[in-house]
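Given as structure tokens, the chain that follows is alone and in the form predicted on its own.
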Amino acid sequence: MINISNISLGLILGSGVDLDENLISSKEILMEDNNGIHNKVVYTCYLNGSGLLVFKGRQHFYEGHSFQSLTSGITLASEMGVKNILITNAAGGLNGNFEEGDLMLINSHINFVDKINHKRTSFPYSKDLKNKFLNVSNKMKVKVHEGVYGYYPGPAYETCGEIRYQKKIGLDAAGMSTIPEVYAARELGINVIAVSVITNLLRENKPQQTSHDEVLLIANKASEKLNSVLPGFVSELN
């Protein structure tokens, strides 16, 4: 069993994003929940000798959950003394330079969900964690974009008009999660960064009919890039 004082990082895995079982040891499941659209598992493990608190799967506003329910994982992480959190999600790519399976480090966001009642901060993302993640990514030769994330309630995918609008206002990617967790983490004094896995390309002239299964497949494949960065990133936290 992991001593909670040894947990270096909280890790939230978005749709289809997974942690390579070959990288971890001493996995201990704390909770499993198969209700709702997404299966959810919370567990602790070791990666390169460092403790991790991992949340696989999450709840969403479009499932009818409250802000408190969406951020319950962040509350648990805080109670366990976690000081750093990396949040991931599956997102549609708006930037013309993006390809399916790319990683985008969120450097800012636009919130289109009016149900979040929280204390806002202009700069919720940790500059220190961001630099550590980018430095390790460069060493591992993993290309990581930076960009602006648009947060929507979902669950529908974008129309051509919405894609055109999102590009006009400067969004690089769009998704249906992450921002409640980001704000909850900052309110609790936890350092946080967020990474989007680009699972589908949003092109107004070439609309794609993307299925949830396709999103999961691409996110799972892109997880290889994230897994190549995580060991070095965790080591940088110690």
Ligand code: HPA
The other form holds:
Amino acid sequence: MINISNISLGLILGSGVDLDENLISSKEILMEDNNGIHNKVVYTCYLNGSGLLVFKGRQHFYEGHSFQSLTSGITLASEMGVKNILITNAAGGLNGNFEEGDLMLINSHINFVDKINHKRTSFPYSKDLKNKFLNVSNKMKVKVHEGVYGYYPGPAYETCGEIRYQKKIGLDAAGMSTIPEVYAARELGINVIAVSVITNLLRENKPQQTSHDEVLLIANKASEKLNSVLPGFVSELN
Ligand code: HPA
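So the form predicted on its own is up there; where is the form predicted in complex with the named molecule?
Now the complete complex, all chains and molecules, led by this one.
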């Protein structure tokens, strides 16, 4: 069993993103909830000698949840004394250099879901955690882009017109999560970074219908990249 004062990292696993079971030990489930679109599991485990608090599956704005409900995992992490959080998500790629399955570290974002009532911060992402993540990725030869994430309410994927607009305003990726958790983490004084898994490419002239199942499949495959960075990343914490 994990000593909860010993948790180095809170990890939110986005749609289809998963931890390699071979990397972890002493897994202990704290909560399980099968209501809603995504099954949700909260557990602690060890990875490379570090304690992790893991959230698999999350709630989304389009399911009708409040800011408090969308960020309840961050509140729990804070209550457990977690000081660092890595948030992951699945996102559509807008940047012409991105390929399916690529990772993108979120440098900044635009929030298109205006109903969030919270204190905004201009630079919520931890420079220190970003540098650590990029250094380990580099060492492990995992390509990581950096870019701007657009947070949309969903649940529909983009129309061709929306893709054209999103590209024009300079977004690199679009998705339906993460930003409430980023704000909540900052408000609670937790260091936070966020990584998007590019599960599909948004091309205005080549409409490519994606589906939730396809997003899950690609994110699952790309999890391998995240799993090769995580052991080195957690060993850099504390
Ligand atoms: N758009 C918005 N959210 C997403 C997408 C997308 O294309 N892919 C995965 N999440």
